[in-house]
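Just one chain follows, in the form predicted alone, and it is written as structure tokens.
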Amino acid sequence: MSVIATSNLTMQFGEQRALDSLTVDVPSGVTGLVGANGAGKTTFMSLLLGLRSPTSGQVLVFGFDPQVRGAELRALIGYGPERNILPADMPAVDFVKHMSELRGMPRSEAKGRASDALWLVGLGEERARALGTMSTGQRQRVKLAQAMASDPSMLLLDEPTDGLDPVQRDEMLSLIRKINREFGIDVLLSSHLLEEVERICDHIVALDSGSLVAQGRLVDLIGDQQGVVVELAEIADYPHAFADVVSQLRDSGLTVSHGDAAPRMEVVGADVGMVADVVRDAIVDANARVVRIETRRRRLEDVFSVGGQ
């Protein structure tokens, strides 16, 4: 059963369409909701929580309509917003306790759970500190702790690594993966950084300007193929060399992706050694000159960021 399912989900703000006929199925596990800023990720999360009503279409979370069972669903979902909206003067443990009570946890239980959640995210010794005195990385951990404290079935995390340095980002991603694996909590992670999504997610939902670009298992989207990245020099005497190489490679049955900014392409095939040989022959036949050639495993960036098929 899908933990999230939508059908023709549309959200209109005046003349702006934030989501356009979105139909997705999100299974159990860690799912990356990817897209550039403004792609519709935060709007999608607000609909899952029942905080907004869709213009049209349907959304179900755990089989329930958020517009009908919103309060019940919000008790099952921990939400970590992107914006820093933490009250500066409140101690971290009091804030996490308060948020747990808002989700329906008894006051007698909330304080202990708040303390446990802060220890889990590495802030046990800092739990009495005022939120306004904490670093960006610590505040991001507090947002994760308050999402975790009420024992949710799912976490919705909106850009949880925003503002973190590389070490803090690694720690946050490892923590999110640990939460899923050790506690069995489903996670929908919103991010515009494909590399971090690729590191911890099982599934991907990719949006662009409110429309679905792709969805599915990460391994299916990337595949197990390796690519050969080729960058050619621009030679005045052979202005069509790049196009000739691309054409010959495609005629050989290989998949070639390239952008418009530079004479760079990625060539993908099942046997990287064979691919390299065919690329070499095509370059020679076209009188092209190589700047760089290397092999590497296919990445999400290649699926969503390289144009000009």
Given for the second form:
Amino acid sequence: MSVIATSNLTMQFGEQRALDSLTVDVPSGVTGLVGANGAGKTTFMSLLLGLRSPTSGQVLVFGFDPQVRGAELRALIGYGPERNILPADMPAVDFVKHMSELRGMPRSEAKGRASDALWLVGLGEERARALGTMSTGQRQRVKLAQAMASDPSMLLLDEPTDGLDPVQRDEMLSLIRKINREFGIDVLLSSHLLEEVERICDHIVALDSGSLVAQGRLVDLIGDQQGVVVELAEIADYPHAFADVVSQLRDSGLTVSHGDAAPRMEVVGADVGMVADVVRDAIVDANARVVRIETRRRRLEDVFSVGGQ
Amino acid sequence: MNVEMNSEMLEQDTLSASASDDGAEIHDLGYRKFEGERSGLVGAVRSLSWQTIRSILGLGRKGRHKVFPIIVGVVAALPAVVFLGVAIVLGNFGEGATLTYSELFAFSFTAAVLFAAMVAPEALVRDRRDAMFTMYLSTPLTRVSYLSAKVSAVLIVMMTIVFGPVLLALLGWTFVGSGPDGFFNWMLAFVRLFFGSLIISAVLSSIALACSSLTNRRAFASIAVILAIFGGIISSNVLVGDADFSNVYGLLDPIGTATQTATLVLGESTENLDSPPLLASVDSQVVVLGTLAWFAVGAAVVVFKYRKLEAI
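Instead of the form predicted alone shown above, give the structure for the form predicted in complex with the partner chain, please.
The complete assembly is shown below, putting the previous chain first.
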């Protein structure tokens, strides 16, 4: 059963088309909703929550239309907004408890669950602190805790790593992955960073200016193509060595990409062993010298370009 | 709604099978699935209403957020407490002192206006400022149920401020033997005072919430409330008192209009008063319509603003 299914979903704001005939099918698991700022990710989430009416087309969440069963669906969805502004003088545990009650938890249950959720996201010791005194990373965790304290069937997380440093980002992504794996909560994660989506998502829905760029299982999108990264030394006797290697590799049918600044190239092919052999021969033939050579897995950004990457 | 869950329920870990010989166990429940019944929309409205009451009264917040609610509480309670104290000490209200039921509302006005201007805006303004409106609409709450919770919260506190002192005064009156005769008449007075308070509270709450829906700054909302109330009072007095316009222009005074309607509910006459209100000679139905108009305009402003307000 699809968790989310849309058919020709279109959302128009005046002259601007935020979503254009979007037909997607999101199964259980962790799904990455990727796209640059303004791609339509947040609009898509608002339609899933039933907060907007689509201009045309249909959206179903757990098989129900959010426009018809919105209140019931929202009780089963934990939403973590992108904006990082929360009631400054409210203790974290009170905030999570309050949001939990709003999503249907009985008062007697809500306080205990709020504490449990805050412990889970690593804020157990900080649960009595006012939200205004917390760091950006802690507030992101509080947003995650409030979204899941009511035991939702699905989390909608809008840019949950926004404003986090690399370590905090790793922790947040691990936490989201854990929530899905251990508690079976489906996750739709919005992000403009392909790298983080690639790390934890099972499925991808990629948007660009409101249109669908790609969707499907991550492994299907990336495929099993692999390659190598090659960095050559510049040698005065063989000034054309780099260009010769690139030329020979392309003649062999491999995909080669490189920048202008350094003698570094990325070579992608169907089989990494074959790629490595061809690279080795090309280097020998061109009398080039190797500084570094390493295997490289195909990345999402090789498949499509979103988020300005 | 029966939503198929894809996960296995998290098993509860038993850290220790037996901590002592009597079979006691320590369970680490941790995060777990919820199998009980959810409280639904009614529970959400109740929770938001209660949280709003706590918020506007400064409960669970820093000391500075409690200042205005405490001032309002003191201003509301003090006259009635003094009234009650005098009644208890002297056994009456003093030589020749008489009050109509509607005059009891005078105890509440200052506090009610202070609350409407300084405290009530917190109910709506804070949610927009903190982006909580979006958070609330991501729960089972709808715009209508969200506003219902907010209105009920403000109305409950406003009723406490308006009706509380009046009730105290009624009790004092009863205590010195000047109150209604018999249980039936006492209950009748109680009910009439309750509904009179409700009318005044509804009009003031409507003005406060309408002004609060126009801005994200509490200070601006407070100014707007003061302008709406005192602007109405001053303009009605100038037009009717100084410029000899029709007494109908007295309807521009929201407090006077609401009080006059409350007086009608109380079944009292203003004919014998030394300085009857501007609306004393206006037809009762027009006064009631005027009160409804104040309430309706305020409600319309709130609905219009929130219908258009972006949730995400």
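Rigid core (definition): largest C-alpha set, two forms, superposition within 1.5 Å. Numbering follows the first chain given and starts at 1. Just so you know, these numbers come straight off a predicted model, no measurement behind them.
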item	value
Rigid-core frame, C-alpha of Pro239, shift of 2 angstroms or more between these two forms	yes
Core-superposed C-alpha of Arg289 shifting 2 Å or more between these two forms	yes
Angstrom shift of the Cα atom of Leu249 between these two forms (superposition on rigid core)	6.9
